[in-house]
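This document opens with one chain alone, in structure tokens, the form predicted on its own.
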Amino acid sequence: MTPLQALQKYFGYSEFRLQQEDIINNILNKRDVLALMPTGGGKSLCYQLPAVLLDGLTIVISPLIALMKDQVDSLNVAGIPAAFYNSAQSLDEQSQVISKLNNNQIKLLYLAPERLFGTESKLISFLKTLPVVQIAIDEAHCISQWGHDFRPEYLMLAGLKKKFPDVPVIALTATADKLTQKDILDKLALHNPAVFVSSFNRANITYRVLPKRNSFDQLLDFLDNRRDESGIIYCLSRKSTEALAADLKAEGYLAEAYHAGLDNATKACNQEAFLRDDVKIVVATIAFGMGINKSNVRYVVHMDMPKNIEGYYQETGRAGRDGLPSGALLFFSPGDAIKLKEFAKVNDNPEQTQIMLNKLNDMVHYCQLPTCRRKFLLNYFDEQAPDNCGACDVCLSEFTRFDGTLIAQKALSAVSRLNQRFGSGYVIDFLRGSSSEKIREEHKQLKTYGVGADISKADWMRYLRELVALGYLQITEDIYPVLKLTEKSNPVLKGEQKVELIASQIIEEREKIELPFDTALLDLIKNTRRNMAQLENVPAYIIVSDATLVEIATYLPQSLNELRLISGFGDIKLARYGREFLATVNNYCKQHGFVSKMDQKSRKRERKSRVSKSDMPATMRSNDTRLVSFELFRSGKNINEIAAERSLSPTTIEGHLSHFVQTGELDVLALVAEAKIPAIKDAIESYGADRLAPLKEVLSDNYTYGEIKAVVAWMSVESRNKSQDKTK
């Protein structure tokens, strides 16, 4: 058999994806292989599928007893014989795997690192007498010190390659620099082996990081839409993820915690829930994850900054394993910093400490990017990319700019008035005026101080945040972090040069799912691929994944010979769960008078690629989708009118002409009643702008999202105005 027939037959693909093809090939010639592959990308199969070919035993070593389960009930489900053999275990349970693996009767054996190595075992010698073919270490990261989730009891597989010579080794990874690739190879002493590092693009993840206010309400905000989709949420403390977890419960969400202070059987438990979707959401520390492969979880949350770039590209890539669009979210505050600057200290050790350092300012600066988020991420594993992506909030944005120069110059005269000497918040405070003790009495005698009382706290850090970004402050280093000008400053603050700050920003919703596919059918048979589940003991995207179900809802296929061709049904899978799928989709297809649009299968989408409107002819304006909608409300047809003919919400065309009285082209009485202004003016005032449903909340029915909308681009424009007026 084939590696591409053994692909077809027990996984249900007919292509390799990334390097796998390669990859396999190494081991199946006995090479040493150092895998980099993409969280979602497909490491696993780089070692299953040869454990399939190979004649005897393959050995995985992996860090968790729940991510060994997990990959262990996958394989069963595919045919293919494997074991874990850990400390959860009965006796009777070890024994029972003892003598499969005498018997030939396993491919596939998970260990823990400290299980194979521990003082008192013995599982090495009984190994060596049996036909060991393959040994794959997964997880590899954790044996360097320069990693970001090192793991001491790896170290005991430095002397792997010694007790087992012959034997190819194949080590993997979603996250590793160039450092701890290098510590990778030097520990394990891989005989000359091949180094494979794939695309770090996970092109269907959208990822998003907004500064952190009222972060459970915000997140409220997030998940109001995604009742019924799986997603984790990290928190930075055990305690707070409790906490939290209470909190969503009581909003009615399907919620439960996870770190490493339960005990084990509330923390299986737990999981377990999870992963059969009995719970929704798990709300977690970093303890939790590692390995997991559930692949329909539709987002990940961090409630906090994440300690380095790594760890949080290995979080937000438990998002969307199956393929289908999902979402990664961060709330930023400079106050997570400066806690994390402290867990970053490595006692006795300055150099790891100052490596840590720097990983965590590199977090710091991707929380703060004025442009695409993606090109960062993949700059920064040395891969290159656009430079937009059409997929994170930056290139999702339609930004308004105004000048802000006179704000530039209040905060960077500021800044040179202390000296440049405190950080963001006593900036702010002198610049507001702010009557508190802590600002000192020689710097309320000082020119600025109060200059900026016309100003928001809350816009005033925005406005801050985006000096930096844009290269016209700097912000220190050191536990606490001080604004310090640049060389940019000076042009700005002599007024020989202009900035333009952000006014507003709209973001754009990507399609969830991209193909048509008929959601009542997909009900029914996610229906039938739980009872299969409960049948099996299983969790249900083991039996075959959301991706696979999508397509069968949009293809309709009516035969094993049609549901052949779709993504994810191998021979095996076919034989035992076929005829019940097919059942399903008869059924209905049958009482609505479908029929197979398997023919179309072939038919690829082309991904729209983005077009700034910088970059746009004049001639193609037209087709800026904001304008079209302005264009319709011109020629008289009202905002239902419009989106019934958009097949847009009326919403998104609220929104659409909103943007058009922030320009100054759409007079605000166009959407709002001259009556009703001063009361939605009054609640912006008392509660900001940064988000519309406490504003919603406390104006009541009678007040519309989009009338508030169009409140807040008309004070937008009422405030830019005021601030040239004072530059004359």
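Bear in mind the structure is a predicted one, so any value in this text is a computation, not a measurement. Numbering follows the first chain given and starts at 1. Rigid core (definition): largest C-alpha set, two forms, superposition within 1.5 Å. Compared with the form predicted together with adenosine-5'-diphosphate:
- Fitting the two forms on the rigid core leaves the C-alpha of residue 55 displaced by under 2 angstroms between the two forms.
- Core-superposed comparison between the two forms: the C-alpha position of residue 630 differs by no less than 2 Å.
- Superposition of the core reveals a Cα shift of 2 Å or more for residue 446 between the two forms.
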Contents of the next structure:
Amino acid sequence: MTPLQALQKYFGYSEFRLQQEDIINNILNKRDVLALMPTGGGKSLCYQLPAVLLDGLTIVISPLIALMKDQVDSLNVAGIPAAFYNSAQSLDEQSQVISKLNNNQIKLLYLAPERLFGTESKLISFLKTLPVVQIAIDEAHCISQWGHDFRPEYLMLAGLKKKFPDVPVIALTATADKLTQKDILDKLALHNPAVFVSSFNRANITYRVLPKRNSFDQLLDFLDNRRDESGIIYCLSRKSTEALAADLKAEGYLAEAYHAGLDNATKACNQEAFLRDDVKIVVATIAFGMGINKSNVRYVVHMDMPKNIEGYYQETGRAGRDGLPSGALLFFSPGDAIKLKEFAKVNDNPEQTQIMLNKLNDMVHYCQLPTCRRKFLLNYFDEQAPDNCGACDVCLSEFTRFDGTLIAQKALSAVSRLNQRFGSGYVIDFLRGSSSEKIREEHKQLKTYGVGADISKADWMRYLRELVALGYLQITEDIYPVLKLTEKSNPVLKGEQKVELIASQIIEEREKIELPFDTALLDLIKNTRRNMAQLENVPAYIIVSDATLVEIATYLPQSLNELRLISGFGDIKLARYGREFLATVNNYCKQHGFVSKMDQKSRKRERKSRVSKSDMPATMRSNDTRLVSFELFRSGKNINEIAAERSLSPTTIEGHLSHFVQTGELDVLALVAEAKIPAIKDAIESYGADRLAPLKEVLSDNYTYGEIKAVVAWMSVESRNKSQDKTK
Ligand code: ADP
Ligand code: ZN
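Output the structure of the form predicted together with adenosine-5'-diphosphate; the preceding block shows the form predicted on its own.
Entire complex below, previous chain first.
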């Protein structure tokens, strides 16, 4: 059997993701491998598939017992014999595993590192009597002190290669910084390893950061239309997880807390309820999640800023493992950053402390970005990315720049008049002429008092942040941060330097699953799945993923042969669960007079050429998102249809298409009615094309941003052509 055949047969997938195939081939050729892939990228498959193909036992080292159970359940459901061996089992269960191992009845054995190399462990000599063909080390970064998640027991794995010199070892991690990477290779003493670094882009996650104000209300806003979806909400302290879970319950949400201080029974119970969708929201400290493979987590919220980008990326990565659109939201307040500084100190280790502080600074920087968040994250992991991802709050906002010199002057002179001794809250109240008693009497006499009353508090907050980001102001790093001037302030105050600010008009959109699927049927097959899961005593997503159900509800397969073409149905799952799903679908279709739409489903093999962004090398990906929209447009879809299909806003799609007007590949008339062009052109010629907002204002509501953008693009072609004519 080839790897590809095994992929279809056991896992029900028709193509490999990222570098899975290469990785697998290396293992099959007995070469050591280090594989770096983002969370949700599909690491498990890289050793599970060789485990199925190879004749013998695969040992999987994994740090958490919870993870083992989940993985073993899903392997068994797919018809692959797997087991774990750990201290949570009874002696009876343990000896059952041993006897199965002796009879070669197990393909994958999951172990914690301390089990393997613990002082009185005889396990290793026992394992040496078995035909071990592969060793997989999951979460391999835990071996590195440079990483953010060092686990001393992982150091025991250093002796592994000596014990099993001829067995290929595959080390896997979602943490990719170079130092950690090198450390893993050194400590594990891998032989001539093949190293694979996949793209870390998680294209289906939309990143958002909101300034923390009244975070509970902000959270309720966010949750309002996500009531039926699963999510993880991270808090910094144990106490706040419990308080927030209680508050959410009071609002009618199915929420539970999870942190390391709870007793084991409560932890297990809350986790289990979450996996089984009986609890929708887990409010947790970072103790929760490593090892949670629940694939239908639709959002991850950080109520407080995480300590570093690595942690943040891993935590947000727990959203959307099934590939469906998902969200990551972070509430940021500069005060949190200061609190975290205290935690970053590592006793008696200035070097380690500095590493932690630098990581913290990167995190703060991320929260205050005026540019694409995804680009920052990918660059952080040494990966190229386009400037605009179309799926982070920055890219989803329509930015227009305007001359903010006057605003800047007001802010800077307020800071100066207040002798650079007050924080942004006070400065804003002062600027707005607040009559509050908090404002000192002598300040109320100053000329600058109240000069910014025409601007809202929220806007002032934004402007101040921007002025800081642009270097015209700075914030001290005290417990009570204070605004101060910089060397760039003076020229602005003297009127020698102009300042551009951003007026943002947020086009909020919610990540939706935009396939035209039948929601009523989806609910029905979810029920079918729930019943099966209860019978098998596993979480529902282990039977098949949400993405698989969405495909069924979209294409309405009517026979086992059609169902086989739905992603996620391997042979065993098809045999075990296929008929029951089909019964539900058949019934529903009969009732409503629907027929199969499988012919609309592009053949699985052909799907590669389409959207699959992450499959392309980073260098090719940069313009790809625009190209995808363009291809869809050329195939006859209109802007709204493309927006729906791609879960992007129509404005974003218009932006994509305008690009091709500019390159000359698309006629402007495809986007704008001919009759509208003269007026837009006129406006552009009078007001310039730098800022769209004033153009939109003079043109009124009959003209969309998209149309204006398209004409701007077209006119730039025209002028380019003209200037070329001139040079001829
Ligand atoms: P990781 O361990 O890297 O965080 P997982 O191994 O849990 O990610 O995989 C995430 C999800 O992607 C799982 O639901 C898995 O079944 C699915 N998956 C893995 N490989 C493929 C593939 N080639 N095609 C489709 N889905 C895949
Ligand atoms: Zn972006």
